[in-house]
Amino acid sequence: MQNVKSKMHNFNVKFKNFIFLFLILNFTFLIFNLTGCGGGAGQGDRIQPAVTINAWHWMTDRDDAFAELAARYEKKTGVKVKFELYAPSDSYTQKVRAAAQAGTLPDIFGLLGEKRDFASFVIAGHVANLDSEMLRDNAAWKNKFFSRAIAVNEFLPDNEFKVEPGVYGVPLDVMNIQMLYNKKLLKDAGIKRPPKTWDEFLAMGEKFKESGVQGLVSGWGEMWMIDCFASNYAFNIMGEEKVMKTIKGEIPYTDPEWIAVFNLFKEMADNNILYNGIVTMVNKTAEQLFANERAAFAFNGSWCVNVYAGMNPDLDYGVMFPPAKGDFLMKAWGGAGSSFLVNGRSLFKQETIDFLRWLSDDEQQAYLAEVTKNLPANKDCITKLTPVLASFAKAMEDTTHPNIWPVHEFPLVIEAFDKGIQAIIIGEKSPAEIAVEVQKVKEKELNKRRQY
């Protein structure tokens, strides 16, 4: 019995020694791997966890540029940024909405939609408030951008959506929508310079007819572009204050100045200014027609510089504000063309913010502008732009957009407004008739809101 106890004691001692030796070896192996083989780490080195930032986007024209910038950033910082392209934009939007519901949004994403959609994502916690970062060091980051680019991504105090005030997005580029004119076609029609007034513009219709040239082309089958053109002239004819009062319901669409806005489209149709079939035309078709020198004017956005360069590199054209009709300042639709948001629940939130700050620095913004021919959101880069892009850039502080207006029109009213203009162009309805129809829809929507 004593012999058995002695053997058990010896076994326990050996087992304990084995466990101790096993722990020592594993600890040594761990230290070896942390410090690295072949000499160990320097005194100031420390181990960083692997960071991969995931970014989703829809921008087919800059996917290669994003990949190049991601490679540069990884080489500089060791942080990997993985861009994933999902196109077309409708498919991208569906993916983002599904990911929001499932809680699987990437670290970086963008939103395509109205301000109310943006607000809903913020309220749900999907978007980080960047105000503290933007305002750091006397607002150094925020001040890099065009003010209109920030405005699209910002919620002000007492906003209608009840969102905590702050900047919630980083603009990549900016855009505005103006008129383009073909220099050669104007010359062929005997026109020495682009029109400055509405009457000069209408007078060109007869010259276009004589020379076999069609006038203005635009994607007015996409109704938002009609809405854009009409709102430009609403600001020009009656001023911003009256436009906002109309949206609030204080002034009716049957007001004489609104009828004057509707009448502009009748005048263009009556004076051979509009391209045949413009009311059913998508903007891609309109861009092809202008690029192929089939129309003297186009109503299009600054993104067209990249589009036209691909369709006709030799196209000689200029940029102008729509010719004035009224006495108030003409404002073009514009703002942030595309923006990136930071996932409010990202595991690498600070690293993501640091990357977007780097992406918006001068060098990276200039690179994006050069390869994509889009206007940079960083206003310090505009001196490096081509003459056409520079013309668009000069208008950035004279832009507006429904997303930054203090009030927003009912969707059904906008639809009635834009479809009504299409009816005016093709001669189905008069401006006065459309004004009455739009106001009826407005009153119906206002009554609904009062009931709730």
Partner chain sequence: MNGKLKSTLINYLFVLPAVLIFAIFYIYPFLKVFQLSMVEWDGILPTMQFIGLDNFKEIMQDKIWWDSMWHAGYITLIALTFQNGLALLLALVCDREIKGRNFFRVLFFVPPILSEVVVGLVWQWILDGNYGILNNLLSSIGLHSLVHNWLSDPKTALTCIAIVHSWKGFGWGFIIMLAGLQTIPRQLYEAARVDGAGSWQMFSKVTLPLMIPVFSMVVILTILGSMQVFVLIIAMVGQGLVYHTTVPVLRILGAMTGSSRFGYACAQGIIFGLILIIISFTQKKFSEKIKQA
Second form
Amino acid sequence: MQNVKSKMHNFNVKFKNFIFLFLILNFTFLIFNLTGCGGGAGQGDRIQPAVTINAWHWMTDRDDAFAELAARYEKKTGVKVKFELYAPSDSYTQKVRAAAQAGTLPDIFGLLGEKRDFASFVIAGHVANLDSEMLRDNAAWKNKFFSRAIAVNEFLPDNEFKVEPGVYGVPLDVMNIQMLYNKKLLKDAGIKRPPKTWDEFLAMGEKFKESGVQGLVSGWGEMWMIDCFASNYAFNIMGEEKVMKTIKGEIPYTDPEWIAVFNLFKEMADNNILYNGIVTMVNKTAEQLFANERAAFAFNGSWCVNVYAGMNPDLDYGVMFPPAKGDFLMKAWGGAGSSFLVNGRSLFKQETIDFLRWLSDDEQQAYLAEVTKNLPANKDCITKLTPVLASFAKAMEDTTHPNIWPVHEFPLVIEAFDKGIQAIIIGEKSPAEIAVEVQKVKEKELNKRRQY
Amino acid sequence: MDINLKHIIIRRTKLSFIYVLLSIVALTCVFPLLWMLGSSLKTQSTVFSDPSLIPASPEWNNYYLAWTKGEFGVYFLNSVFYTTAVVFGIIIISSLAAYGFSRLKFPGSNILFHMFLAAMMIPLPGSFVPLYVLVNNIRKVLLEFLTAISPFLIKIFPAHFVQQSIAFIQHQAFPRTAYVFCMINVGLSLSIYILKTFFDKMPGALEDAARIDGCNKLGIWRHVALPLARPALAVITIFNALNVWNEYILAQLILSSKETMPLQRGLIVFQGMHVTDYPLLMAGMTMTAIPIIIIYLIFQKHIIKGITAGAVVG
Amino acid sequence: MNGKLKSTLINYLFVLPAVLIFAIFYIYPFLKVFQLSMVEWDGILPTMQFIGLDNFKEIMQDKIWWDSMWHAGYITLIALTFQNGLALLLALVCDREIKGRNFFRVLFFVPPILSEVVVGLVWQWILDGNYGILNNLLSSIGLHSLVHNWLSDPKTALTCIAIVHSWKGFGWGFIIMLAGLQTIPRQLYEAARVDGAGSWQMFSKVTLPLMIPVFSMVVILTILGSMQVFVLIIAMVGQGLVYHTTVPVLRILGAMTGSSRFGYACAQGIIFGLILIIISFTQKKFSEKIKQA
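Please show me the structure of the same protein in the form predicted together with the partner chain, now that we have looked at it in the form predicted alone.
Below: every chain and molecule of the assembly, starting with the one above.
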């Protein structure tokens, strides 16, 4: 019993120590906070900025630049802008959706996702229509941007979501997705120039095999990158009109030209063009492999310039459009990279709009582009770009994006489409089988829409 | 003699087999740790191209950069606060409840316990929206109450003090408290379940002795049950500490300003949408892992030493 | 009588704080999720359409959902056998007085501490089809036929994920079982040894009966942890290899924000919870039976 008692005593002492530690921690914390507030109290005597604009964003790599711009703006106008970062994007999306339900969205926020969700936010009154501001003075503000960048944020008259037409967002930067090739590896494989046609591209597989070079890397473990590639070739093979008709449900996915699109992936897999394991590769891994010269081609977006520069400054590579297969114009996937929206219920709507207009001025756009090495949404400040980035910028007019199409595919169909392509690449199913499966999902969704 | 030798050989082989197994498992455990350490000392251009585990010219500066760029100072204190508060809260609340469920009799005890069990089993991925709305409503009510009583407070305290206190409650105290309670709720069911299992397993003789000595129920809980359950308490401490330390989804949902965010917020800085700064991320993760390793080192001893003293008496 | 009532009230006080927190932070979200499972709603619009049990009917016919349930079950089965077997073996070893056990005890807890990001990167590197350590090892010992891309082959992807998951999780089973083993009074072993019991007999006659509640707990925790695994899967195979690596939680998250079907996601969450409850309680009843036998 003696032993037990001494043990208990021991425990008691420790227990008390623990409480003590806890109290100390709390206390230090309180002081820590009070000192934090103390600074604020000192400023309290000064005239505080009357307006504070709150902004939520998910762009980790731009957080510092935003803070800097906010500081400049406050110095200039006295309006305080407070940027708050929530990342990664899934977590950010959850926060924004929850805040929309609670009615606590900030003055400025951004949306990630499909146009359908954007439309719901507008219908729910969370997003302000910027049309009157954009169109003022002969549309001076609107004309600053790449047309594609605006289109992503625009709802046209008679849109399928029944949203009041107008521009609902201010684009920050633009991007598009193209193919990149490693000059040295192509030479090693005995290839003189990048491919112009699809058949030339496929023929390279043989040379890759001989020289032990791996072909194409891309983040095809993230399904949207597969979707980009397929969409490029769908435009190239059947033309924009037929793609839209398919989405409307007038042409089935079992159409031979759609099967031809699916078949491209089978051809690439059969001809040793794809990097071994591309179907489960996230884009960051793909970037790391291309930067370290482990693959000859990459299918990647304009942001990659920044990534490759960080990982391998000496990488010698060029940009190209994916080699054409069909007769129609190929369009690269692209448009606004990220945009800011104004809260429709903001207390400082006008001030917020003024800030965003300032943010899209040449000087600020140039600063953002320089710091983050992105393509600015303001087309007037594409100067001082590196050759690679300049060729990305040049392609901006030949881009397209589902969010600017007049009609939109069902999420479940997109999922079946992209997952189906993965199945084709690993040789599990044939292009024709996938076409049938995708069409089945499509019909089910069409029926559901008629029902509700 | 012969038999003895055979015995020794068998024992030796058995022992060496055990050590080979232990070493293989240990090696797989330590390898990723070394890789993390090694990567934290490389540069962005060598992190995937340099195959050596520890680079020739280690970039110790990465740690300083990660600490300052990730603004770890503030986040670190926040995380220490949240982890301490949540773990402390869970230990007290769950051990009281588990003791109640295990030893005390009251109507409905079985139903209540199974409710906790069920809660532990149902994941509610959709609950972030109602949770956010709930916390926000509580905040609104609290603010209304504070504004309603502020005219009276101003009569007693200086006006700017009252204003500041309300601002402090609104922006600091309330979100932090709400987050702590949410996290206590997250770990509570599991902790009750683990503790009850251990309480059920423990002999009741010591408690009876204490009761005869005149201890009341609370006294027995604190002086007998808790010390005896020390291994289990250590397990739930480690479990919940790790859980809170690594949590960020709920933190980003409930907390609304940078000053109140935990450590994981610092790590996010290195993982951009497109660019991940691997060396700084690994340096940051290494620094983040150290306190958890220390907590484990401290508490795992209790798992081992724990009950042996009690057993001597029993 | 009064004393008894008072005593019961005091007993209630022990569970009161837990019940209060539970009532505020769990019951309300739970009821809300329950309500949302019966609507068609995208998670954004102010209006939602009540559709009764339609979501549940749809889940019943959702083949991908039930496939994902089977995948989680497969991962759980591997975790139950491989992970818990390893954890028990190592706990038994570390329970004995062997040299260096403190050292091993610390190392075994490294995987649970590591971030999924690190685990994903390291294991991707080991399992890579072109430059992977595992493939190099296999070809150097002559097993060329086994060399392939482990994570993008439907035959091996899920098993690889399950093994890495077990590796990352065995530390938990290890410390809980070690804590359980440590609470077994040493005199019982001494007594058994005096009676001439061998090590197997000691294990089956002394250790096993006393450890059944702990085993039962570890099994339930393993089931809950493994059925809900998803961060590791994202870290290893991104959004997945066709549908071969998808699990219920990923389907729920995908439905919630990916395809904006909040109601459907909530219904999936409830079905998933029900299945977990059924499995766990069956297991619990089962182990209680064994204990009585």
